[in-house]
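Here we start with a single chain on its own, the form predicted alone, put down as structure tokens.
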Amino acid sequence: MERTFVAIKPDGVQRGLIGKIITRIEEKGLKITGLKMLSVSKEQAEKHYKEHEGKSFYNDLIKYITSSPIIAMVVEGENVVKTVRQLMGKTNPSDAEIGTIRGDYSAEMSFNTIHGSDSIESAEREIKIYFTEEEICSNWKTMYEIIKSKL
């Protein structure tokens, strides 16, 4: 099974939308194993954002991901980078479709409200940033995987 890192970012905590993008992921038939809300440190910023250091919005995303609290997730299933990528909807708000959550409920690129993971080693890279192995449950399953089980 695949894991994905998703963090509902500072503007989708404050704005309350952090159930109705959960249900989101939820309903698609995903699992949710590692859930916590937490203020990002300026060090777990520079480990996430690495790849972006040099650039000319690099200050700018550390100091938007680190002004307010955020909800960092493990979200497991099949293809489930892809998965979440396409629920996220495309980086630019202003390009991503209607029914996707940037979609639905983001009004500009600085706030887009979601990360996930663009690649199963980012996943795995990201996740050791916010989690460590024993806060991830992955021994349960969905009634999706029950039923899916069933068949």
Second form
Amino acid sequence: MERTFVAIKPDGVQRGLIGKIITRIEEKGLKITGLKMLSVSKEQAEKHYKEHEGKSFYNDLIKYITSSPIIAMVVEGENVVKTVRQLMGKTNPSDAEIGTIRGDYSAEMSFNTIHGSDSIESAEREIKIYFTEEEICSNWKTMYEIIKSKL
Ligand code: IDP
Ligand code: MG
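Please move on to the form predicted in complex with inosine-5'-diphosphate, as the form predicted alone is already shown.
Then the entire complex follows, led off by the chain already shown.
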């Protein structure tokens, strides 16, 4: 099954949005198979955001993501990478549609509340930065999977 890496960023945790964001993922029907709170180390942050190294916002981005804990998740489902990106909305909250997580809960590009991998390859790379395979519980069935298995 396709997997993606999702993080509730420090602003989302600080503002008490953990429950609301997890609810959106669950209500969409996606399967959360890994979940934990952690303080991102500088090494993890630099690996995660390697593609942005050298950009004007890079240093602030590393400071921000390591500033206080995040909620890290592995989420599974059909086309889950794209589905989560749609639930998140555009990177700049002022472009993100109302009804998306960023569109509803964020007001600034630098504090845009949620991360979701942008491709299957990025997802697999990012999952490895934050989770060991033992921490991911793929071997349980969601209601949808149980229904499908009976069709
Ligand atoms: P994404 O999170 O939607 O995939 P990316 O372009 O990969 O967007 O950027 C990673 C993160 O870096 C963004 O979510 C945002 O927090 C931050 N960021 C990107 N561009 C800017 C910018 O122009 N100013 C400030 N922060 C930015
Ligand atoms: Mg990105």
